[in-house]
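We begin with a single chain expressed as structure tokens, specifically the form predicted alone.
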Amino acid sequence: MIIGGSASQDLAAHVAKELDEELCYVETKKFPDGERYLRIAGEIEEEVTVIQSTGYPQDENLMELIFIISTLKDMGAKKVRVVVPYMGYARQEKRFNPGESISAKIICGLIESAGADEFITFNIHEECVLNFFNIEARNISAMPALAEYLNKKLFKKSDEKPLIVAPDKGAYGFAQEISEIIGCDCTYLTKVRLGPDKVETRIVDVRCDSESENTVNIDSVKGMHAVIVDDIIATGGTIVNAINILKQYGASSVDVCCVHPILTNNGATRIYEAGANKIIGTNSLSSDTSRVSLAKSIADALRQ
């Protein structure tokens, strides 16, 4: 049986479609003072699956989950599985000042504690944090389910490979994961401090035998189709910079993948205001830019 919240509705139903299961109703709604009604409609199954990311508005859709995972332990649930495909909170994993609180850890207390039995979300910004919970939980790529969508819809009928593009070393991981999919090249941007006062953003030519963060060579993006690749795009700031420089070292087109698409303050019109032509982000989170579906890989992580 697959329930999902209201923040992720559409993704529940294809999962459901996906594995040919049940679709659970959820009934919610808000009492005029503000507090929430949620009602599980239905026969509850031994074995349920509950999906419900936890972006904007983070609070409500936090406190629904909680609401849906011990109603359905009330109602008699062996085990139910929790499918975060974005977990808000994530990026507080430690107290980086004092007195902070350590919001990733509050959360998954929470969710373990109002009764769930194993944990799956995609891409957490900090793995670590799976390690607050007790119970199994599973953190699992989305980057096959984009590269696949990037193989059909963007270089379907062209022979000429992509660059991928991550716009920090952090993000290469990611880069490089879409790169051994599609067959192509992948690269970094870093930052090079040229004086006391200067730092210049550069292109690492991976390509190279030496990776050194100098190596820059500019006939490997001079021309091409780039790529830029992340996990979360927030406000946008660090992927209009990528931008402007692959347009500075000669590429070609630009386009932007994400997995998680929160796109705050105008990022999508920063973004495109730079001159990317599409954003394509995951159903992670729902807005204008998700294109790519995740019900596929979360049906398979559920056939596990």
The other form holds:
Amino acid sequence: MIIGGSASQDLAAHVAKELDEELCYVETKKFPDGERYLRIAGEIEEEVTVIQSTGYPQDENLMELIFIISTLKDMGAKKVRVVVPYMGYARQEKRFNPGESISAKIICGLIESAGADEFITFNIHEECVLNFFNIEARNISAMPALAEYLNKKLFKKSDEKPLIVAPDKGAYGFAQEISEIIGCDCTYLTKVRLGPDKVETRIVDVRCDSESENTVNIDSVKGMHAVIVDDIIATGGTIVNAINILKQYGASSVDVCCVHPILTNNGATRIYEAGANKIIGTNSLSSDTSRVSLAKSIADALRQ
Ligand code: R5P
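Rather than the form predicted alone that you just supplied, could I have the structure of the form predicted in complex with ligand R5P?
Up next: the whole complex, starting with the chain shown before.
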């Protein structure tokens, strides 16, 4: 049985369809004072999977998730699997300054103490966050789903192979994953801090494959169809910077893909203004760039 919270209803419905499982309905409303009401309608089964991202509005979505898990356990569910395609509050996994809340640790504790028996997420910002759980916790990559979309929709009719570009070294693993599936080259850009507020991005190399240390001349970008890949696009600043560099080096076109399209502060507009053809995000968060469904990846993970 699958339950979709209000942030992931569409995704939950598609996962239920993939697995041929029953979909359970959740009724939610807000009282005039802002407090939430939640009711799980109908009989529940012994094993239930809850799907709910905890992006904006983070606190509401998180509270709803906690209510659902806890209510399921109260109603007699023996096993509650929790799928949080985008996990909010995952960026602070340690105390950088004295007195700061380690928000990621607190959130993991809340989910577990509400009654979660298993936790699944996608491309969590810091994988070590999962160590805060005592239950089984898995981090799944959405790169195969993104690569499949790129293959089918962008490069189907073209013999020209793209160049997959990570906007910084931290995202290079994503570029490698996608390029291995598509069978093309990948590279990464390096961010150089010039001053307290100024960050410059440069292309450092173009590698033929993940194993090879052979660098190829930077001119290899010229005339290429570049696809930038990152885990998160928030304000779009990182991607705009990368697009500008790729255009400067002569890329013929630039597409952008990510797992979690947060796209705050007119991020999408700024990316299109910089010259991107298309922004391709997954439906971990609902946005008009959510072109790639994670339903099959979630269904595969739940079958394991
Ligand atoms: C950073 O480590 C992440 O991978 C993304 O590059 C970052 O969150 C993007 O943020 P923004 O879109 O605001 O530049």
